[in-house]
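We begin with a single chain expressed as structure tokens, specifically the form predicted alone.
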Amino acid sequence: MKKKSYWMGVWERFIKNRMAVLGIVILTCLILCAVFAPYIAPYGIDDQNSKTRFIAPCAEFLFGTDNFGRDIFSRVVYGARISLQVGLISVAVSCVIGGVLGAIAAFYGTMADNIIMRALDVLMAIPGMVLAVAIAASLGPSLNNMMIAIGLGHAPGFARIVRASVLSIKEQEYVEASRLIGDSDFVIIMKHIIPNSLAPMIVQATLNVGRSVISAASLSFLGLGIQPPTPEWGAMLSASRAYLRDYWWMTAFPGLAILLTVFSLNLVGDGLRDALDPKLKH
């Protein structure tokens, strides 16, 4: 009988988790909306019409219209592109920066560990959102600057996770054996350290995409992220807060989009954490 691979076992445990599968389904729908936004959205993102201002949700305008007569459904669909892009790219920035720093600190230890981790401790003392706001305010409001700000704000958390994982892995027998046969540090890191550090990184990355979506919405809400008229869920909430009492749909649907995105990512992250947990192996 052919032995199942490690990742096949992870996948089988993952799909047995109904909530994780629900998260994948919701997330897949959101991704499809982002990819096929031009075919799904019935109107343009900035099609204004003074005659269709403040129309409640109906057959023609599924999510209603805003103060400029723009179709909110179309803007929410296009907004998925921005939010998911920011979430994925900012987490990639966090993974690269935090992963490299954490791996160097753990693998080489002593002075490198002390310098890197003390510097990261200083950053960890500052709440991630406050750090992201400070960086975004310094760099100026734009999509690229927002992704950099969020990525840098979350990097210390990744560094700590990778450091803890590498500290455990580098003492394993297969790493010692690799050293004895003359493998260089680069070979050891690429062949043994990184592959065996992927599990906690994957879980942290999945959960952090949701946090990054919230951070992006918060920065845009504060005016430090995406600028109008580009549709971004946080910016849409900020623009419609003045009309919250009379026109509830202007804030309800962008808010629900954020909620569904973060909810699905958290379900997937929890499912991955359980599937990758060594204690659940048979």
The other form holds:
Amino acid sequence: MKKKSYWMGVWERFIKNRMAVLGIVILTCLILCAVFAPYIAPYGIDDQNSKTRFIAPCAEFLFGTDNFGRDIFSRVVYGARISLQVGLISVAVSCVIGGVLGAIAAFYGTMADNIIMRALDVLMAIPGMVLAVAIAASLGPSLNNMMIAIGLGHAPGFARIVRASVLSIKEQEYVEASRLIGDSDFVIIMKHIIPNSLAPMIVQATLNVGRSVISAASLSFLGLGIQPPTPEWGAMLSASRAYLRDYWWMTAFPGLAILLTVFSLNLVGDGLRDALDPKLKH
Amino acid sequence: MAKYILKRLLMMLPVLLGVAFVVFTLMYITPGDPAKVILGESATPEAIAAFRQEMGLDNPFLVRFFDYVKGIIFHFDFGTSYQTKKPVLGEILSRFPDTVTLAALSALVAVVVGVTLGVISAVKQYSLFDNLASIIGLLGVAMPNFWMGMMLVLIFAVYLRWLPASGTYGPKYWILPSLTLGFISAASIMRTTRSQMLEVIRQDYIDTARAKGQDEMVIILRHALRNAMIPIITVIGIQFGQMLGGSVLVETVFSIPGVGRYMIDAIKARDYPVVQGTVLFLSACFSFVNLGVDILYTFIDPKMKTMYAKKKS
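Rather than the form predicted alone that you just supplied, could I have the structure of the form predicted together with its partner chain?
Below, the chain from earlier opens the complete complex, with every other chain and molecule after it.
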């Protein structure tokens, strides 16, 4: 009963936050776009047509057409699928790897803690984008490899957050009580540690989906991510570079799509942070 | 203080060794034989074997890694570029000035814009200015820097024709790149500055300063900002690391021949010694910046100085 009221409180605080609601509305629209892409997009993702090259935005082609005569609006709509997928899966990768490492470091004492944290220090000494580029370069350019590269790159941040919260929970009296009545480590982790360290994880994960979307676009822009003709926003921007001087719409719309996606994810993340931890709110 | 700096420098060594190990492993597991890449598909097996021998590519992993580290430590040798056959370090250093210029100018933009807007927003909380700045800040952190760079080129180089779009031929050429790289960091710095200032401004000693008739400007700058500075500097340090990473993209957009772009070109050419060298080099820069940030703390907050002094003994 008590638990339910906590989440109810979170929800009430969340929907009172106008910016957070705006974020969730935009995000819902984007998700609907991604799910129903075949019904929304008037054209296919790779419908090349030499007669419709470089048409400026108009009623027939909302966002104009590109150098192959493809409808940019359709490609941006389908691109939402890829970006949201990359964002979610790479965050899941960071959550699992970072979460497990952080929890082991905090729960199993000095030795494991030292080894894991020093290893993470090393990864954190490499600027994030440089690390993602190096991993992507090593694995080769593809959708899956890109998600692994981004997920690994962001994992140390998760590990630190989980470690900090597990360290503080571990010292709580209810954990000690649980241990005294003979609960195993597994039960303690599942029953006490995970539920209580969930809040900072959720916030970090939401904010990281946005970061991952940007990282994915950046890697594709550099030619280290998704390859054409897949309609990934960063890859579309990379292809548009050569035509920047004459055909602005090829650059403007995929970028706006990224902006809108990350903007809404950040609003939701900020809203969740304030709702989950009212003490932090300024 | 000197002892503290020395200790920190020594602590940096194992971390950088770890970084070297990580990049070396990453390049080692990369599919494809560098010998074939460099000599071309038409190379004879004998030529490839000779090349592998010469470059030490046939040695076991650990032997190659220790040779690499030994070269760095004893001869400052980061390996030889497969493409140009020149030492990697020299090639990196010749490109470093462009990257430093970009990073320094961007940091200047980020700090000046971010701290100024953040302080004004906090002082005039909930005003029109504050709301506008908040929205710009939210959009700023949601924008990929390379896209912002392209849009700036579109507006200021293609349509208005005020500024050049790419290259590094004079001061004018640096304006768009540093705005691009600086703006996104400015957004983060602004958000932190605002929230820190709001916290500090409510403290009692600010009321005291006001009560004794202190000039408002002095109160804001000397009493409030100085005490809000520690978290702000932390964010500036983090942002500098982001900038080193972001320079890879911005250098590509604006055709700046810096270290970041060198790394991307090397990846495409499978010039692994160069990739290793550039990653290691950028990470070392990042570590030095972090050290600089930690030293800066002690100048801003004397309490920290005594803390370090205690730690030393």
